[in-house]
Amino acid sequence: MFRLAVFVSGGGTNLQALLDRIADGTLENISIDLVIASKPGTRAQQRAEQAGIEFFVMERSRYESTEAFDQALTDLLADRPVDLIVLAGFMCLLGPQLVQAYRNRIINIHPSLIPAFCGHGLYGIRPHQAALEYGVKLSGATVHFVDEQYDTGPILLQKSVIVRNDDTAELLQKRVMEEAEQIILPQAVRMIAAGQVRIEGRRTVILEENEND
């Protein structure tokens, strides 16, 4: 069994997409063993509890420093057999200790086509607002591996979404979520679990299934 820890901050729609793909057999021999939220009372918590998944709230404000928060997250995961950490709308930058402990075993879904509209402060609705203000004709989502900075790790998958003339940030956000994020995040998890992804410097190489033998 390939085991996931999913980090969330809000509604948990991408968490639900993973749960749905596990339920329908698309993500075969993959389980979500742990969900960590950055704040209490989220819809993501309800989704995790309804699925019977172990759930923790880890609020950055409760720790005296980023180092202490980093240590607490690392300690929480240390005794659990986690193969991959999935940041599914997690709004906190991971610390270097956790990133180093799970190097190339942490992925994030970002609601833009990186390197556009990404980096510090560009999360939630903000990438969509920025895309509309810039006037781009294509937006989308990116799955990338996580390093010590915001949205700078090797890109694994991207999927574009057409920006419509009458789009608002909210409409674009919903469509990017449904037409891109919820498609490529499960796909990325499946590929990693199957051993089809190799990282070479800043590049990812996607292998055919018979190449990982």
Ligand code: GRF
Second form
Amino acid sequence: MFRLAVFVSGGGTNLQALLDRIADGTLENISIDLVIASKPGTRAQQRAEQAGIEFFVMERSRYESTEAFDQALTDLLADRPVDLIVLAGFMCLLGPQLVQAYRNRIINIHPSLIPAFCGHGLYGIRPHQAALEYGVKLSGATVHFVDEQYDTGPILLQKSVIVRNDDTAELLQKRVMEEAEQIILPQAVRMIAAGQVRIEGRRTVILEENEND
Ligand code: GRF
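We have the form predicted alone; now please give the form predicted in complex with this ligand.
Complete assembly follows, chain above in first position.
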């Protein structure tokens, strides 16, 4: 079984996409063993609880330092057999201890085509506002491996979405979530679980199905 820990902060639509793909058999031999939210009372918490998944709230504000928060997250996972951490809208930067403990085993979904419209402060609706303000004709989503900075790790998958003349940030966000994020995040999990992904420096190499034999 390939075991996931999913970190969330909000609506949980990406968590739901993973749950749905597990339920419909697209993600075989893959389980979500725990969900960690950065704050209480999220829709993501309801989704995890409806699915009977062990759930924790880990609020950064309850720890006196980023180091203590980093230690608490690392400790929580230490005695659990987690193969991959999936950041699905998690709003906190992970500390170096956790990133090191799970080097190349943490992925994030970002709602733009990195390196466009990413980095510190560009989260939620903001990447979509920035895309519209810039006037790009394509936006989309990116799944990348997580390192010690925001949105800078090796890119694994990207999927584009056409920007329409009458788009608002909210309309673009909805289309990017539905037509990009919720497709490439489960795909990325399946590829990693199948051992199809190799990281070579800044780049990822995706092996064909039979290349890994
Ligand atoms: C998504 O847009 C994701 O790209 C970003 O945060 C949002 C999370 O949405 N990182 P949800 O909580 O999965 O609905």
